[in-house]
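Next up is one chain by itself, shown in structure tokens, the form predicted on its own.
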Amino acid sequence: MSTPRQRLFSAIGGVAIDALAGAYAGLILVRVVVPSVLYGAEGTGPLSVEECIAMALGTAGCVLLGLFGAGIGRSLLERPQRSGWQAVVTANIGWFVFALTVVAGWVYARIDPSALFSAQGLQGAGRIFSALLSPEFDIIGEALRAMVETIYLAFMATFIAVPFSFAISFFCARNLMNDAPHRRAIYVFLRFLTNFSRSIEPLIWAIVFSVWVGIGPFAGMLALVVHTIASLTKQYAEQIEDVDHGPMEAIAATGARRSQVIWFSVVPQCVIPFLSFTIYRWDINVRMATIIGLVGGGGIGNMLIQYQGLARWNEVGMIVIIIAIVVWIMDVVSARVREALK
């Protein structure tokens, strides 16, 4: 049963997410799909009054439709039961949203199936395959050293970022932080601090860490670090979310501490999925690790950046093949290991 507190924030919230729907629908409508029908490009430069007043009609529209319960926004926060009108009305609207992103992500990505076959390209594409699949043998040793660099790089990163991980999971679990206003302060922090540090991918951060402490390896397994904490915190603290509260609550009732409560009841459910996500994560930073290299985070990637600056695509072919069979290897032996440990 939701508190009047809750039913006023989900209130809010509906109308918010339906006037935001239907500022975007009628945003994107205006600026975007129509344009492309009439003139074959999307609007560009500052909005326009006509776009302008496009989004006022449609959020408007959206928010009146709210109002009288064919809105998305409650669906999306409390999912009613509906029938009738509201219930059709609402998914038009969800399907009526998702086919003008469709159409806009199609004209934004300027996707043009008759590039594929054109005669240029497909010639262009022919050398550059015929190269690389007649790779050059004579930089296999340090193409190989390079390789171990990166696989190190990863392992390095992935062993740093746990401890934190750990730690910092507990605090953005929402059954275990919603029960003070002050824990629910430092979640929501600590949840928009993991959730920034992932929107920003690692090659940024590779670039930030180059420029902080050099070129190199080290630069890579900073930036590896940073986004490894925020996501393998967000996993974490979804697991420790799914716990089963019965162990929970019976550990309480015998006048257990709040800390003996979460490491005797909390940690012990937790720990094999843990693992789990861990070693997984290895092998998603081995991957990372080669891209990373591209902009001076040390391993193969800058062997790769090198060679294939020079087009010189006989070497670029070679170390693609290293790279794919470590890929590889590293993909079958997390398997089999997070199959061992279910």
Given for the second form:
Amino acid sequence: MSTPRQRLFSAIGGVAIDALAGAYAGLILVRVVVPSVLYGAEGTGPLSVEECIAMALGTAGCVLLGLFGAGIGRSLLERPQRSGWQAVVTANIGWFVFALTVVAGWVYARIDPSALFSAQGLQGAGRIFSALLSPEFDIIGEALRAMVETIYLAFMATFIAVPFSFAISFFCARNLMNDAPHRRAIYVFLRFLTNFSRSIEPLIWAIVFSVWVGIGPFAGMLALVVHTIASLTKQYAEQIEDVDHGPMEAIAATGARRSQVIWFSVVPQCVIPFLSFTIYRWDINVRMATIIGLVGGGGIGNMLIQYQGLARWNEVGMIVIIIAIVVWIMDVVSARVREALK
Amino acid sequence: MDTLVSVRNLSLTYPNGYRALKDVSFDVQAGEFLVVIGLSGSGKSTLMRTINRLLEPTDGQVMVGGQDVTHVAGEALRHHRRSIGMIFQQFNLIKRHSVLHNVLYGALGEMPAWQSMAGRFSKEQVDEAMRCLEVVGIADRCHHRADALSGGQQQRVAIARALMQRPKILLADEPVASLDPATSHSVMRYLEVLNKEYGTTVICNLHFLSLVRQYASRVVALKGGAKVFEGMPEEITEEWFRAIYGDEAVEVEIR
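Structure of the form predicted in complex with its partner chain, please, following the form predicted on its own?
To see the whole picture, the full complex is given below, headed by that same chain.
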């Protein structure tokens, strides 16, 4: 059952999807598929006249098909029962667009299986793997020190982020913030802020901070702090939204203030899950800290990128082994601790 | 007797449009043990929550001790809630905290936020909490975690928490619905002690008519959010029973 309004939106949506799919199919055909079959290279530069014509034709074609009841738009939105040629077209037009995408993807990713199995390539791979498998033990002291730096860096990032996340999370929990318009506004604003900062990778934060405070562990730590605040706030807030409402009601019924209601009925229900999330986040941060080191965030990652730049693969092998062991130990330990906390 | 609670033409419609209470009026005299009966969803719990103003009515009036509390807010609202104790079907204790602390939380309304959050309850408050626990007979379990206690004991802790507020009125929302019959009576008897010995006015939602007949001094019945009966427990005849609970209902006894 749908209202006329819903049917209108559905029809407009269907035509829009048909038009987009048609334009897309036309463009991919003329810009990528045909040239790479004919000349072995895809189109470059801005849109040519031919490509624009192809897009227009594709759009017109698909919209026309849609009007005759065989577009993909309406089949996605409404799933109507069809028969005859419309059913055949509807069933296959989606696959056609998908196949075009696979071809375009193959071309753009420059996939070349022959490179993977060429004699020269295999020789290089053999050289690197044998070097990695015979690690240079002379640098083990230096590597362990850098690893310890990374672990502490990750720890400090978590430690500094936790109080911020804890404080902010209560303002990001819908169940605590939906009883007044100004609270809802704060909730929406903070949710936006944390979602936005979480969508920026720590790697990019590391680049920002390495310019800001100089290359080194401090920049890496700051990058992790920003990312950890955003991630933990979300996890904490979701936990708060999950608490049993009963104790909140009971404490509110005693005439307690809002702050007391949260402190005495919400917080006790959350401490253990919060602790669990925090330990897991430290574990994740150790892994991220090694990657962040690659772009100037200090620690073992920094060391790794330097030896890689010098093509000293035996040293790189040593570093990779240490990272793998530490990450594995952290993983096991944090899983055990979290299990014990349940 | 004095009228302690006066509910006038009370209606409450939830934001989703559900009309939980429709034009309900009744009075509660000081010292009464008023029992509210009705099917699940008849508005009993909503009615309770409009009296201690966990919910705000959309229409009508709630008077407590001669004061209009229908729309009080802020400090006045907290003061109003403080004067009314409440216990719940699910006990709603802070499970991870000790029994003693759960009782102390009954005093939260009368202390500064920072002091309570720093856990600085006074010697007098602790003594008072222990006295409340003695009233319900579980002072010896005061250092146990709340969730280590049985259901009946947890409800008694909840009664002690309400007692800590030195309430004029005690609201009991299905206090024995999660308990077995024997435990139900023990909890109901503590409510009776509060009512008879401490003079606390009790307003209690109940399911079982046998309990109603045993403990209630007066009965109000709700059906679909409206009051359908008000009178003495012995006046609930077979006809009334069917009117309140529907033709299909069969009375179950709890001894």
